[in-house]
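First comes one chain, alone, set out as structure tokens in the form predicted alone.
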Amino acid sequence: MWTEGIIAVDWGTTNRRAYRLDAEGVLQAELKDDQGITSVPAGGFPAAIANVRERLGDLPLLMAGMIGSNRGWVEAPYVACPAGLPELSAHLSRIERERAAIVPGLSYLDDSRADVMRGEEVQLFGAVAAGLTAPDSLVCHPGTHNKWARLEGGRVTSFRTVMTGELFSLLSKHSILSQWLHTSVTVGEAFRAGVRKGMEGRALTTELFSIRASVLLGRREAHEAASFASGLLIGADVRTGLGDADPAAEVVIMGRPELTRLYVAALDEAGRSAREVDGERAFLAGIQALVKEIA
């Protein structure tokens, strides 16, 4: 069902993207909004399934992210690392009547820690198959749950999740530094001395506090606040992301430009050079290189 063209679709927690591509994948038409799993009610996905197709056409959906969750439509079980596109698109969660495919997450787990992923499979194999990361490398996918995955020969072998953007959504909203977090975070000293903090790694409850003093005591002006903070909590991220990693491997910034901007000026502090790719680009790649799996 796949010969005719397809909907990929991008399902996360508060958003959602989909993409008409032709038969031959070439981007046709699209469709960005808030209309994440969060915000579908108990029952609703088949009409939030028919708006989708509305917009886009009757075309088979090929669907990654939450969508896939146990939040979401129909779970998909996660597919243990290491992995690659071959296991992905031999676990698709199938709903034969829809017309359409979810794609499993990724899983890993050892003695000491358990991790998983949703989505971002999609776009490191994708960057993978369009030559937009070496096969072995190590890529940072910046967003509410950042996630630092290590790649060798195309496949994933291992990864972690910060969650970094989530703590200062947290903290912008409901926490005592929430007046001064809502200015635009931008790569100026006030972020790189945040990033320096934040790589030296002592508690971040302590450092997180410590913002608040500053401006009270004039150490600090109000409207560095946000940039600083985002610095500390990126600087504490990079640190756990850089602590394992081989010096010599490439390191990818995969994602929103807005994000993966911060995190090249944080991994320069770290005296570590990165390279940016975007996320939509290589999401794309990724489900074509699935339809050619699965064709």
Contents of the next structure:
2 protein chains.
Amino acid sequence: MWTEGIIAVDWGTTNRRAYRLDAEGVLQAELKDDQGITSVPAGGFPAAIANVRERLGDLPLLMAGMIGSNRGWVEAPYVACPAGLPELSAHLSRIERERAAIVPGLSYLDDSRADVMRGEEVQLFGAVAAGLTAPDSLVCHPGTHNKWARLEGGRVTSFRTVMTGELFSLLSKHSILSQWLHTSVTVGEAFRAGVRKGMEGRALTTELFSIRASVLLGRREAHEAASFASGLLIGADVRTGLGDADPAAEVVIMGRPELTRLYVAALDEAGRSAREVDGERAFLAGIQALVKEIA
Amino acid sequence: MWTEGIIAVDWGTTNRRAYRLDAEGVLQAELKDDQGITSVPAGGFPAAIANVRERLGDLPLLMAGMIGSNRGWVEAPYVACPAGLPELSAHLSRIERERAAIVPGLSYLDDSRADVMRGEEVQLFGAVAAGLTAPDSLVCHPGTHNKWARLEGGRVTSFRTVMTGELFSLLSKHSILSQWLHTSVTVGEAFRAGVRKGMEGRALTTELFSIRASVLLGRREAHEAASFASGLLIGADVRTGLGDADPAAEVVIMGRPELTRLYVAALDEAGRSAREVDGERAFLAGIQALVKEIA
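Could the form predicted in complex with another copy of the chain be shown next, to go alongside the form predicted alone?
What follows is the entire complex, opening with the chain shown before.
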């Protein structure tokens, strides 16, 4: 199925990125647009896929992300942790008539909580396969729903989602703080002060309101509020993600550079160094590793 | 100014409630509608007030709430805590030509945080004046922005806002959880389990996402998600509000009964008993106490 090369698609809720790779896994062409799964009408996936092939070539498709969710094209059931690349490749959801396959997401369950991911797993295994991440490490993947994944022997043994990106977006679009949250977030003293406050572990619902009061009472400049709020949410996120992690474990921040730099700064405030890995590079490495595993 | 009776208005962001009281403070008539300050166009307050007088009588007006904010009619500067009824009455913002006055809000500042309230202060002092609340107590006032106020000798010495109501509203209208948050919230095992989880003090951003994963993985019924989420936010709220409070202090929950009952249940889960006070009754008592103070 893969001998002629493939098109790999990272198909999320609001965006999609597709890459044509030749039989050696070398990137030949790509497209990025805002045709996430929520923009595809009911029954519209065959047409959406035909459009990808028109633009990138008539090749087999290997897809990951929300395309495999209950709101996507074909639901690809989650694979339970602990899981590695072999479990992932053994549970592809194949759509033979379309020469397409969807990578399953991962699930995590213990006595006290449940968690799911879709799309990040390809990047996690790709980063290990490409030597960008140690097989034993703690990986943070910021985004709408940030994932903290524990890797052991190259397998994901557990992970935790923190919806930092979604909450910041809700607050800036719809909340009583929205007028102040459209300024761009910069890593300066306000951001760092927010991180320190967030790491104290008090409820975000009270710390967020205090931002409003601080501006009204002249304690904080309005133009600093966005950076402080971002720092606050990321500080609480980092406190949660580090949790009971081994203090010596390598922490890797993987994803889009405009987000990873914020988390690196927050970890620095927590006294931890972290390595940045580009999420797109890890995704392509993960697809190549999956293709090898299947072949 | 007050000898003929008055109209008292609790004028909030999205609603207003107005009451005609006779010279003895007895309630004669009232109106409640959705003409909160955000529904009044620029320059529209004189007309909005004329409308209140048309419906309730041509009497002096004493108003509290967001009407005194920078988005209201006339900004009534905050009075700093500690503050009691005398400070409030000494700092009314009078609009003589309109025979109207606006009650100031309260502010709180210490080295680590800032806070503000508008409207709840009338209820707090009213509850004490009417003997509904002990002069030394911890009062919780649930709403869009829940207030935890510490009363000492009948004065507010400090308070803290927790934006539980606003966050629940944002989540049910706009978030990835919204499909499950329109069910009505009931005090049952799901609510109580949410309270216990919220009281553990982990970041709400991670516990909220776990609700989604729990439903997707069959760990929790979709119809329980709203009650669990409400319990989670209120549990985190109660943990914050009790904070370093004297374990023997009386806790009073004041406000609308549909909200106070949730907080009473959450406090019960925390091993604390609490007394419910009707917020409207406290507001009217506060207005009467203010009128006496001014006379």
